[in-house]
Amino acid sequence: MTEISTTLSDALVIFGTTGDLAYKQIFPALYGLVRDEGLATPIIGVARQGWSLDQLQARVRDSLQHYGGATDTDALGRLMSQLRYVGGDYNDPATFAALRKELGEAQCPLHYLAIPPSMFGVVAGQLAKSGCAGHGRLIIEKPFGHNAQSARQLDHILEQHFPEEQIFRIDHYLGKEPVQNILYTRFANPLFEPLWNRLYVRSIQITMAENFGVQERGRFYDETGAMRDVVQNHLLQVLANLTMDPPSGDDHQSTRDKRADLLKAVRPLDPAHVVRGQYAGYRAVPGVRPNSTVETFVAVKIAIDNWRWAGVPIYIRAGKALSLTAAEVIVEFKRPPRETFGEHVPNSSSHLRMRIGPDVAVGLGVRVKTQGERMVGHDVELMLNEQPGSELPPYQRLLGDAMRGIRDLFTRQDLVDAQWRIVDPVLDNVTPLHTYECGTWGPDEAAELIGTDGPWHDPKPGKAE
């Protein structure tokens, strides 16, 4: 079921090499590639600054001492030994012309945008034009466009110069294990699948929470915004996985296909389903609009419009400056039609619980008999799986699978459209903002939208916490 080719790309170019993406998730991710994997072709740092090679080498030590427990010093020292660097305005010819020099004989370069999404036309345009795309491929960064009409623009200045088949979208969440996990524990299990749909299936939460605001990324964040950045993307991927239908073969696109029959069945989101907030004290975070209504919560409630789904209440909230930490999935089943020892039984009763991070647990809630002669019990979830957060990051297993022509974890242009239909109803200022204070759980009007379908399942620290 891998989407594979025969080509495995013989250079990596890094365009944003200079920035906080490359410094936390790409370096690391090299790293990883060079110890676990023996990647061995040249890195191509491409930014805009006029930094040396050793400046680059030294920003990478330092984004490794960081964030990448680099313990290995042979596979510091090749990484080290195989990076390059060009610096140069991405608009100016001889930027490429200079990167042209430096692919030297590869055919099958990895060209990775890690820059504002207003520039991957301009970068894709140079990189045809100056010989440096050949066979190549090209990662781009979420988000891929800024609605749905500009998502749509961004493909069709892309296919201009790369072929579909050469583009990879890149989500990271798709490369997380919990959220590959998901697919695996319902469809590996012939215990849920039978129980999988609205006849048994009272609500669905998905909830990700920070505890931290958005720090030194105020400029980017508020020209994106909770809906633009993580519900549109990851989260809508999160509520694929969970409620698409079983893969229908072998074909690599098999599971894609299913996930995009999913999205294509949401409803757009209604403005009166959904609550945006803003953490007190947002706007003097620096980069940020004195004045600003960009949301830091997002609230909303989804119907899926499909026969194994219909009905079903779906709840997705995320935010920023929260109590806690943690993305999870919620699946509450729904109880019998009559409770047969009397008692008043709370409807969160029967779940699955999909923690998804920092750490990873898979938990069943049940109800049990309380010891004595009366017949009450009391609710417990029995843990079928619980472990720390995966060790393989998610950024190398997609540059690794992007390296070999490895399809199956990135997105494909037609989800992209699909998630940006459901959002776009919703998006800049249809709805009201309400401010919430830090540490807390969002603004109180979420409570209100979930109602009887509620309460919220506030996520608890995990052990690793």
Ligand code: BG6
Given for the second form:
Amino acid sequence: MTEISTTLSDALVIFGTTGDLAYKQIFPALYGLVRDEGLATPIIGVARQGWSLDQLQARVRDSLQHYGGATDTDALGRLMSQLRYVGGDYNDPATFAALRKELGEAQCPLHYLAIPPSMFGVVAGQLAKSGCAGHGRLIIEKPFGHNAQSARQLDHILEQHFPEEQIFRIDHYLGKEPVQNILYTRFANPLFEPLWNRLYVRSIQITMAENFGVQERGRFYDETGAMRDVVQNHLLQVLANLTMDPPSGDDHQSTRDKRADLLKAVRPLDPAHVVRGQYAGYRAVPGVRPNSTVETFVAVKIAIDNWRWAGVPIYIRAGKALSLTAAEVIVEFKRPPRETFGEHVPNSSSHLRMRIGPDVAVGLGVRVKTQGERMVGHDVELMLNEQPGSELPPYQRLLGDAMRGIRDLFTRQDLVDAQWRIVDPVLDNVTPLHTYECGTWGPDEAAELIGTDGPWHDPKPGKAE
Ligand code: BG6
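Taking the form predicted alone as the starting point, write out the structure of the form predicted in complex with 6-O-phosphono-beta-D-glucopyranose (BG6).
Below is the whole assembly, all chains and molecules, this chain first.
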């Protein structure tokens, strides 16, 4: 059952409309919403730059050429006609007076803050003072804060101006079909539940690898690093879907409650269980400090302190400029308790593999007998599901849901707090930084971290590549 407020947002306001997020994700999502769902509300771009409407329209066209492929000219025309632009400083009340005018009769605008988190409080305050907030909604993007303390401060600031049920916190991984499929596969098949615990699971690995560097996001990334960029949010959400208890109700709060319970049971990270790396050449990226010690790779060992998972080693690694781009989960089951056939069955023989991207797959690894007289075998993987990619882009789904007031796929402040509590002890320079070459699987120290619980399962190129 989904939680839905009856009001459909009657305007969409995008702060930071000239920025990277709008260009790569929000404009393609808007085009998809206009094309597929007939989104017809005014879309007001706001930014510091004194752009004209023509400039915004050109930017949207350019974005769609690169990231969307606007083949439906009718939908494109409609999107263009819905656009408005307001330029001005976020500290200046005149900017918000102009926005109020542009909003006209709108009562329930959706304000998307695609701006640096340091400006969230300023904009939320100005929206409230100028009467632009109305009964409206607010979307904010991760990272929510910079550490546990600043996340709480941010929340206090926002809650002064917007009630909790009007705040939509985007972690776009929650909008990904294969991330939802982790929950679905687990709880739609009673087959897995008896095995899904410390008695049968030997280890869990989650890998998020990207074969590109930080590109033109040097300045943002150098204040963020891999731990804050993807581990604190995306990968801990994946872990929660993979390891949480079954929800007891059919409403979205039950799922989020179980996710929160799980995250609260994750032990705060121990610096001895963290490996940080930086790819050679990172410091030359524009916007990056020449002596930066920010990590572009991180590998961690995680422990969950509950009955289901006590003693099961869990590893997460994420990095830029690695061998290839793929996100994958591997649940390794335990080996047979003795060697019945005199052959050594490898640790990795029996596993469940869930591929999150770029293609989508669920594979069950088993050992089968090799034809012949001897009782020896080889490993095979039974593909339960295999698709080139997911059809509905996460931003389109999430933006559409926020317009309708559906909160199921947005995260909650108590989950955000629990996630920061896990990573807080190892943020910044608490652990050494190792350099690694581009196109590898990160520093050698990551192999040492996993040790005999490994080796790491390096994802293979997908069908989409
Ligand atoms: C973003 C991170 O949240 O997720 C990026 O800021 C990362 O650094 C991206 O590249 C990965 O998302 P996706 O959907 O492209 O796998």
